[in-house]
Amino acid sequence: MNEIERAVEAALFAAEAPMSADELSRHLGGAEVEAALEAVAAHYAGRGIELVKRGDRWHFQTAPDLAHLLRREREDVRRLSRAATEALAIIAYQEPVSRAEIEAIRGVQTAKGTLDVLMEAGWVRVAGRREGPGRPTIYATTPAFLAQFGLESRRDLPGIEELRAAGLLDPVEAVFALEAEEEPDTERDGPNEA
């Protein structure tokens, strides 16, 4: 590798934009750079980087087959938040629903980001707009949702009775019923009579 080649290599490496042979030559005090450019380009052929000519300007770039290295994807596994899980449950049981309906059922405001997360996860999709005032966007589940939860179809979602049997419905009432059995009548009636 001769001195002009070294200079060409270094100058193009440090350059902030592609350079033509003329510019390069001026930068290197008028040296004859054409041969050096060809030599350096030949040297890099097949390496991880290459010297290429675009139009009449030269620059270094990553070898095209390694371009995927420049962007690497990293996967973070994260558990769905409670709000997002609730929204997903509502969509799953009552689809298609609008955001306002989800909020009405949940009894709390649902952040825009919550639905975004569900769509990013690939479990919920926009299913058009509901005809009616404001034509709100409505949401439904996707095949990926069924796959994630091991369901053949939405009909496989446990019904209300099954949820009740599993103790997942109205857990607070269940506790009350238990107490009612044990308590004498008079005391229990007290607060109930209005």
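And the form predicted alone, for comparison with the form predicted in complex with another copy of the chain?
We keep it simple here and write out only the one chain, dropping partners and molecules.
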């Protein structure tokens, strides 16, 4: 390992939060760090800790196959409400998106507290304001969202076929199938005679 690789390793190990290549470069006096990051990542590949890139930021994490060893016996699991889960999915797939757009997709109003919970978790951020009437606030996901769900970028979000294969779309499709069965087929039944 050369000196720049050692410096990158030390800086990331001591960092309080994931760092981008630009931040590392500035921290290390303008050094070229891209090749060093790749070398350090290769050095740690397959070990107990790994250097990973989430979005445009790098950090060390426990190897996924060993994470269970470090979990505490009692985890404080905080579940998202259905509204928060739906809002998060809409933001992830449609970002940047306004509250009105989230409500249009969900078909119901979204409480301000729902977005506050997602921002408090660090998964959603205010991404600015949309040009247009009222200049609504728009929301986007954060690097913490990518890290939480083990994604390198939003392109890694599962597509519709992957969701269907995982059985996550079956309940929705079943509802649509039931609704279709309940609607009378006027062409097949013929006109109503009075």
